[in-house]
Amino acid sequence: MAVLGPNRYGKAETRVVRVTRHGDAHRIKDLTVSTSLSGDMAEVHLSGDNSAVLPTDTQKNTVFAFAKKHGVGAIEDFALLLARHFADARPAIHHARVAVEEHAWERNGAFGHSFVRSGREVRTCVAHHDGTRSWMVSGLRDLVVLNTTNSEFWGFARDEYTTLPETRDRVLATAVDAAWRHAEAPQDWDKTYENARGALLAAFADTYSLSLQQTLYAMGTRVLAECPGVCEVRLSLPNKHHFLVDLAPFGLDNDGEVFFAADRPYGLIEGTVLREDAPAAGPAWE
């Protein structure tokens, strides 16, 4: 006999540009916005009944909306007020959850209506309502960083297939991708981000690193030491390879100068580090 397991629904990946006008100087926000909905929707797949279905076509329109009618300021701001209004929509929805993507523009010259896609990470947050409580995730991804010094890997395990040699001095690239969950919602979203994406560079430069797996704990810790509302970090780190060419064959010495950048395959570093009072995570990272 089969039975329905958990589920939900939504609508992904809505992008909305909202640009706000004050006189010459605009402001621009870029999103992509995916929500998802459950609750008692047993019916809609054990018969087919949409009685208790809020299409995804109107979440997407009320994306927009709210772009409208609320503006958009910092994107855990704008994802809450949209999980709390979905989770209040309808009685069978007991729970959403509401992901938010933020793309960032910077101004082009002097000129207020002109910008240029900006080069840096992408800021994300996920957030959850149940209708009576919230949860927040903040994070970022594509936070590319490079160490050309000051990181070493040896003395790992061996057996018949290991080739890889030993080094004392080697380059340290990742993409940084980073989320860390809030125990209490701090007064500034926008500044609790930077302050956590500033002790995730910190930590990754002034660390002397034996191993990656290092520095995600070093880095870890650091935002959790910088933003004492965040309770839990989770760290996902692709060791960006950077071989040292071998230019002997063209009469060339190579003291660490010319490297091959190796886009894959790559190692892949992921880890948690928490506060020893940290709360249960309940859903906040589904």
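Form predicted alone done, so how does the form predicted together with a further copy of the same chain look?
Partners and other molecules omitted; one chain follows.
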């Protein structure tokens, strides 16, 4: 009566740092890699027969070995390399998913061997390969942005539980979590990343916002406009509320100067912007 449904297994959050030494000017790539495999895995679930199971420990080893053998350039290339390898590694494995996060570093002064972790956003990608076809979603998370003005919120629906006053000027802040699906691989993943990131930042800044939804849509369309090979953008934008503090009890006005940055609850705006002719997503978002 009970049957096995969709399943996958893998090694999550392998932390690998790859150093490249060209004379005195070193380079580092700092990644968190998660791999997931699926295929003919009924037996291991039903009887514990592991003969189709390539151990998660082996997956981890492969990440390290590939970092050595192939180096690490754009995370998308590294993820695809791994996904193809795993999907081809064993007959029972039909599909591989490889997710990579990149943590940015900057040079520490003029020293070729010394680095400072940049706190800027985490760059992400998820690659899928099924033995024949590949899918790629690139993205970022924890890109925290704030506009001090050019944001309003009024004219909203009201019911008996509505007490929120309208505002014609507010702080708008969010931590951008964005992912974009590629219809085709670009020439240069890194350049596409910078274009997409730049589009998100520019659209956040130059959209006069009547709602965070409007800003979200503007950010998504801007990425599509700047990145020809991207066919779909998904955004999750927490509304990091900055409440104007009531200073009237202290005889002070507060004309958009002092805000309380609240933790919870927070608004959460999620949305997708895609090209009309976007190809089917397949497993890309899984």
